[in-house]
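Next up is one chain by itself, shown in C-alpha cells, the form predicted alone.
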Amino acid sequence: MTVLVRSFAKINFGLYIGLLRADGFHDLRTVYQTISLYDLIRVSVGRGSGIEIRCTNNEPRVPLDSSNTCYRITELVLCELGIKCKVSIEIDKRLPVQGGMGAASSNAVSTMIGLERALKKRLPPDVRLRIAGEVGSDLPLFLVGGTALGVGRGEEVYPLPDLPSLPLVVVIPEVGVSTPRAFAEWDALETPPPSKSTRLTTSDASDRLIQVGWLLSGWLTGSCFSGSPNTGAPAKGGSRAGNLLSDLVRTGIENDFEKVVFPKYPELRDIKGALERVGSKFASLSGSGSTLYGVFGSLAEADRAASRLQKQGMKAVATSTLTRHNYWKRIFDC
C-alpha cells in the first residue's frame, strides 16, 4: 500500500536562544507557524524487511541512509508498533535543505503520519510526541501544525490561538546554513574570552529569554498590548490571534540567528532589507536560515513583491501561512 502526504513547510516569528545547557542544547522561545509550501511523502509498506529511501530529483544533500530524519522515525514506530516490514519512503523534494524550515523535521512526522495510515495502524499522541522528540527538535510543531509556542529545545510545543491567514512572501537563497554551525557562532559570540584588563560579562541571554515569555504568558491571558493600554481589551474591530503579530513586532521582535548569519552570508542580509523595501511589514530570517520571508498586507501585495523580486534574480514565491484546521484538512489532499 502506498500513502502520499504533504509535508507542510513553518517559519518562526522571532527565535530567542539561551545560554547553552548542560545537555549541549539552549533553550529557546520562539513561535512556530506552518506555511503553505511543502514536500511530498510517499510512504509504501510490503513484505519483507528494511528501509528504503528515495529522492526523486536527487538532490544531494539529502541523506538516503539510516541518517535522514525519516529512516529514523521509521525504525522507532516500527519498533513501538512490534511490526516488521518492508518500507519504502520517496520525497519529491521542493523545499531548501538547510533552509530554516524545518524541512528534514517536517518530512519525518509525514513520514510518520502515511507509515501509520499504510499500516492502518495509530500511535497514541503521547507515544507520537516522544518519538518526534527523539528525532529531532522542532519534529514535535509538526504534530500540532498552525501557530504554536516552543520552547525548551524547541521540542515542548504549546498550540496557540491560530493566526489568520497571512500572505508571505519567502526568498529562498542558493547557500544553505548548518545549524549546529549557527549555534556554535551564536555560543561564540555570546562567551567572549576573559581579559586581564577587564571583568567577564555574563549574557543577558536569559533575560531575553524571561521577558518573551512574560510577553506570550500576557498575550495568552489576555493582557498584552493590543489595545488600551494596561487593559489587555482587544484593539478595535480585531481578535487576540489577529493582533499577535502586531504586538511581538512593538516589542521588538528578532531573530537571534540574525546576529551570526548575516555577517557570514551578508547576501541573506541584503536579501532582508529587499523584502522591507518591495513593502512587507515584517521581514525575518526563518530558523537559522537561509530561508527569509516577509509578511504582507494582501494576497495581491505579496504577488507583485515577488514578481519585483524575481525581476531582481531572486527565488520568491508569494504564499500564506496555515492555520491549524487547514494544516491537518490537507495533510491527505494530495
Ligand code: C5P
Second form
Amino acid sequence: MTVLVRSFAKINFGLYIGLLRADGFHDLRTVYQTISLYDLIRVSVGRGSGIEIRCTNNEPRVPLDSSNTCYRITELVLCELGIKCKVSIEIDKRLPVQGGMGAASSNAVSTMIGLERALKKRLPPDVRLRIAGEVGSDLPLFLVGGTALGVGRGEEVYPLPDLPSLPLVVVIPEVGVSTPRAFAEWDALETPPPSKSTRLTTSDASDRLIQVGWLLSGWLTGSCFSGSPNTGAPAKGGSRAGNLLSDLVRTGIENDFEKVVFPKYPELRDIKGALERVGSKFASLSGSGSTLYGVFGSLAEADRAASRLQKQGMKAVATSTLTRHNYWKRIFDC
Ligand code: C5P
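Please move on to the form predicted together with the named molecule, as the form predicted alone is already shown.
The next block holds the full complex; its first chain is the one shown before.
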C-alpha cells in the first residue's frame, strides 16, 4: 500500500538560545509556526524487509542512507509496532536543505504518519512524541502544527491559540547553514572571558530565558487580545492579522541566530534589508537559516513584494502561515 503525505515547513517567530546543557543541546525558547510550503512524501509498504529512500529531484544534499531522518524514524516506528516489512520512501524535495524551515524534521514526521496509515496501525500520541523527539529537536512541533511554543531543546512543544493566517514572503538563498555549527558559533560568542565567574554567567543565561518567556507570552496575548494584554479584553477595531503585525514590530522579538549567522553570511543580512524595503512589517531569519521571511499586510502585497525580489535575482516565494486546523486538513489532501 502507498500513502502520499504533505510535509509542511515551519518558521520561527523569535528564537532565544540559553545554556549549553550537559547533553550537548542548548536550552531554547521559540514560537514555531507552520507555513503552506511543503515537500511530498510517498510511503509504500510491502513484503520483505529493509528501508529504501529515494529523492525524486536528485537533490545531492539529501542522504539516502540510515542517516536520513525518514530512515531513522521508520526504524523506530517498526520496532515500536513489532512489524517486519519493506518500506520505500520517496521524497519530492521542494523545500530547501539546511534552510531553517525544518524540512528534514517535517519529512520524518510525515513518514511516521504515512507509515501508520499504510500499515493501518496507530501509535498512541505520547509514543509518537517520544519517537519524534528521539530523532530530532524540531520533529515534535510537526505533530502539533499551527502556532506552538517550543522549550527545552525545542522538542517540548505546547500548542498555542492559533495565530491568524498571515501573508508571507519566503526568500531561499543559495547557501545552506549547518545548525550544529551555528550553535557552536553562538557558544564561542557567548563564552565569557576566564576572569568572569561561571556561576554568574549561568544565572544570567537562565534569567534571560525567563525574561524571554515573559516577552513571548506578552506578545502572544497581545496578539490574541491586542491592546489589552493584561485584561484579556478583545481589541477594538482592526483585523487580528493587522494587530499581530503591529504587535510583532512593537515587541521586537528576535532570532539569536542572526547574531552569528549574519556576520558569517552578510548576504543574508542584505536579504532581510531587501524584505524590509519591499514593505514587510516584520522580517527575520527562520531557525538557524538560511531562509528568511517577511510578514506582509495582505496576499496582494506579498505577491508584489515577491515579484520585486525575484527581479532583483532572489528566489522569493509568496505564501502564508498555516493554522493547525488547515495543517491537519491538508496533510493527506495531496
Ligand atoms: O536535534 P537536532 O538533530 O535538530 O539537533 C542537531 C544538532 O544541533 C545537535 O546535535 C546539537 O549540536 C544542536 N542543537 C543544540 N541545541 C538544540 C537543538 C540542536 O545544540 N536545542
